[in-house]
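Next up is one chain by itself, shown in C-alpha cells, the form predicted on its own.
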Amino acid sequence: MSSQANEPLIRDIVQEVLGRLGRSAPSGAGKAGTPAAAPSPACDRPGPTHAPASRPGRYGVFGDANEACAAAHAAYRQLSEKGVAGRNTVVRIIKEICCAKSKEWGRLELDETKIGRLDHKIEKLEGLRAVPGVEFLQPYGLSGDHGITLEECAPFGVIGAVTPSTHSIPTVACNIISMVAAGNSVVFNAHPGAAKCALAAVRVFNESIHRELGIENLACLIDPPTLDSFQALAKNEHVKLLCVTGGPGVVKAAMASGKRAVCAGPGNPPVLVDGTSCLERAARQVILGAAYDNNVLCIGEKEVFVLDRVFDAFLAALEKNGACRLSGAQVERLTQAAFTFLPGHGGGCAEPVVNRALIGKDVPVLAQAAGINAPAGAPLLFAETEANHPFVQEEQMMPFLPVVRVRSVEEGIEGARIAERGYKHSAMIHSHDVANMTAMAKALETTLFVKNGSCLAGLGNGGEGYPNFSIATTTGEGICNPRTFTRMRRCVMVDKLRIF
C-alpha cells in the first residue's frame, strides 16, 4: 500500500488515540517516529509503586516493534517446546500475580489514568482467575469406515495486540492468557495513556515466566508506543494476527493492515424495562452495571428505556438505591460540560463530541458540572431525557444514566436499536416476556444480550460464563477465549482402522 494511501489509516489512529487523552494532534503527527501522544506531566513523576526504568530488550520491553517481534517469535518456539504444560503453566503464572498485585496495579492504573474506581480495578484484575485457559481448546475427533479425522486448535504463532487505556492492565493479562494458552507469543502496542502500567506488568510477567521456563519474551512491550510503531507491529512478517481492543479509528487501521484482525470495537449499550419484572432488581441491575468502574466498560448500560407507566416507579426505586436524580437544568449544565458540539456536516446539526476530561470520572465531579453536590456514596447521576439527546446517542462512559420515557415496548426497541448504532455490542432488558425479549434480541442482534441482569452478568459476573475484556463485535468473535487465537488443523489418518 502506498504510503498516500496509508495517509487516511494515519489520521484515522491521531485523532483516536489523542482524542481518547483529550489533546491536540501535534503538528508532526503522522511524522516518522513522532509518538501518538506524549505521557501527561502526573505520569511522568515516578511513585512507589512504579517498576524501575526497564532496560530495552530486557523481559519483554523492547524500544523497536521489529526486535519486539523478532524476540516473541523466539519466545513462540520455545513454547511450542513446552507443550501444553508449558501454556498452563504460564496461565497459572498471570492468574497468580494478577490475585497477588491487585491492589498495588489498580492503583498504578488509577493513578496513570485518572479513569475508574480503585475498588472495581482490584476487582478486575482478580477477575482474571476465571478466564479460561487450555482446557478450552477441545478437539473434534472422527471416526469411519475409511480412517480417523481429527481437528485441533493450532496457534498463529506472534500476535500483534493493541490495549485500551480504559482497562490497561487487565487487558493485557487476559490477552496473554487467552493467547499463550492457544500457543502464541504475543506483542503489545498499549495505549499512550496507559503504557507505564501496562509495561510494569509485563516485565513483572516475562520475570517470573522466564524464572520458571526460562522464556525470556513470551509477553513483548514496545516502549514508547507510537504510531510508526503499530505499523511496524502490522506490517512485521512474524506477525500472523492482529487484536485491537479500542475506538472505531485504531479498529479501522487494524482491519485495513492486511492481517487478519480480532477487533473490539466500540459500543453504546441500551436497556428497555418493559415493567413486566420486579422494578426494585432491575433498578439495582441497572446501577450495579452504569456506575462500574465510572462506566468505563464498553458493556455498561449507557441509556434506559422504559415504559411509560412504570416509568416514574423505576425512576423512584433508582433514587431509593442511591442514584442521584438531576433536574432538567442541571442536566442541561451538564450536557454543556461533557459535550462539545462541532458543526454537522453539510450545514446538519451540530455535532456532539465527548469531553475526554470527564471520562470515568467520579459521580461528584460531574455532579459539580451540573451544580450541585451530590450525596456521599451516590454511585450514579440519572435524569429523565428525549431519546435524541447526546447523552443517549453517544458512548459517554461516565457515571450519568439518561432514561428515556416510551409509550410501547415497540417504541422502546426502536429507541434501543438507534442509539446502539448498529455496533451490535451490548444490551439488557429486564422482562418477564420471553415475545419481548426476543423481539429486542432479534431487533439489535448484540454480540451480548443480558436478560434481567446487569451488563456484568454478561461477563460471568453474576451470571453464568467467563470474563474477557476483548469482546470483539467489530469482526464477530465475540467474548475472546483460547479458541480466538487458534486456527483449525485438520489431521487424517485413511485406512481400515475401526476396532468394532
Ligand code: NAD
Contents of the next structure:
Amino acid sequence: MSSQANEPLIRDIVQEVLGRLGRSAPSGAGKAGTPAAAPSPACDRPGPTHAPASRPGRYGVFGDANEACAAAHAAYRQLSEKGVAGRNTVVRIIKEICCAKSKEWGRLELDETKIGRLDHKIEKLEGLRAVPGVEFLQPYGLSGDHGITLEECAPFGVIGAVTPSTHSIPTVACNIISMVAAGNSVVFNAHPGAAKCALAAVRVFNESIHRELGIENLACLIDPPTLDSFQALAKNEHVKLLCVTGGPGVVKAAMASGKRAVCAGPGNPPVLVDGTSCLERAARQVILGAAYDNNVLCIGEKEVFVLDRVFDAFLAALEKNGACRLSGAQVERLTQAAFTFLPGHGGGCAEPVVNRALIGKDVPVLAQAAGINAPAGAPLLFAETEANHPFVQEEQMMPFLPVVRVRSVEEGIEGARIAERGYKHSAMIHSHDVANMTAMAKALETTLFVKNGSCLAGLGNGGEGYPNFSIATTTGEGICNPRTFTRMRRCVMVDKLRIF
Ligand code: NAD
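Starting from the form predicted on its own above, please write out the structure of the form predicted in complex with nicotinamide-adenine-dinucleotide (NAD).
What follows is the entire complex, opening with the chain shown before.
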C-alpha cells in the first residue's frame, strides 16, 4: 500500500488516541481547512463503540449505519459539553436555514418525490419556525422537610429516526429541532424515494452546526437507506430510542425491534358535518385541509360524512368554493386507476391497494384519470360515494374527497369510526352541538380532534398549538416535541439545602 493510501488510517488513529487523551488533533491531522472539534472531557471516557472514529468532512452522511451511529454518539457527547446554549444554537440554525432555503428545498423535494404542491412544500419549511425548542423542557421541583428533589428531562443519547416520502426535509428538520433541543443526536434512515433531498439538507445543517459549534455529525443520515440499514440502525448499541414516521410497515418493524419506539403511524382522518354549524365555513375548511399538499398530510381530511338533510347544500358549498364534482361513472374510472384489487383472504372481498403512482398528484392528473378536464385552479375533486368505498376506507393521499350521506349523527360517527380504522390519528367535526362533538371524540379516541376548523388547525395553523411532522399516534406520545425525546431523571438532595 502506498504511504498516501495509509494517510486516512493514520489520521484516524491519531484522532482516536488524542481524543482519548482529551486533546484535539493537530490541524495537519484533520482535513485541510476543517476546524478541529473542541476538546471534550467527556471523550476521556471510552465509549461503548468499537467502530473507528469517523473521518472529518462527512457532515453527517455515512454509507454504513454503525459508522453513522458511532459518529452521532461522539456528537452527542460534544453537544452535552456545549450545554443548553449549544442546543439553542442548533435549533436556531435549523429554523433559519429552512426559512432561507424554503423555495430551493421545496423545489428539490418536489423534483425528487413528485408528490404534493410546491407552494405547500415551501410553507411547510417556513412553518418550522413555530416548532418548540429547549424552552419546552420544564423540570419538576419538589421541596419539603427532607430536602429538595428535581426531576429533569434528560436526553436519551442517539436516536434512530425513519422519515416518510410525503414530507422528507420538513420531518428531518423538525425531528432534529425536537431531538437536539432535548440534548440528543440522531441518525436518519430516510425514505429511499426522498433520500437525496434529505441528504442535501442534513449536509447543510451539519456544515452550519460545525461552523458555529465545532460539532460535525449531530444529525447523521445513512446513504443509501435500505431495509438492512434500518435493521442495523435499530440494533446498534448506541441507539437508545427509535422514532419512526410512516405507514403500517415501518411501525410494525420498529415495534418488532425490541427498542423503545416512538411511532408516528398512518391515519385516515374522517370528517363529520352534522348541519348545526355554517355549511359554507365547513366546506371552505374541508377544502383547505384536504387539498393541502394534494392531501398527503397524515392529518388531512380523507373522507366526509354529512347528514342527509344538509347533504346537497354541503356539496353545493364545496362546488361554490372551487372544488370539482365527479359523476358516479367518473369516480368509477378514477377508482380503477387509483387502486389495484388483490384477491381477498379465503375467497373474501377483494383488497384494494393504493396505486402509489397517483399519491400526491395534482388535480388535473387525477381528473384525467377520471376522464375529465378539471377547471383550471380547482384545488380538489369530490363526489358522493358509499361508506364502504375504497376511497373512504383506504388512506389514499390524493386530492379526491369522497362524501358519504348518513341518516343520523350516530350513523355518521360509526361510519367515521370504521373509516378511521383504529389508527387513533385525527378526526374533524363541523358542529355547534357539544353533545355530538363529545360523542365523536369518545367513539374515535383520536390523537387530534379538530372542531370547526381544518386539519391544519390541529398543528397550530389556524388553531392554538405548535406544529410537528411526527404525530406519535400508535405509541401515544401525541404531537412530538422536545419532551417526547427525553427520559425523566430524579436528583435528590437530602436535608440541608433548602433556604428556609
Ligand atoms: P411508508 O410507510 O412507505 O414509508 C415511511 C418510511 O418507512 C420510509 O422511510 C420507508 O423507507 C420506511 N419503511 C417502510 N417499511 C419499512 C420496513 N418494513 N422497515 C423499515 N423501514 C420501513 O410511508 P410514506 O409513503 O413515506 O409516508 C406516508 C405514510 O406515512 C402514511 O401512512 C402517513 O399517514 C404516514 N405519516 C404519518 C405521520 C405521523 O406523524 N403520524 C406523518 C407523516 C406520514
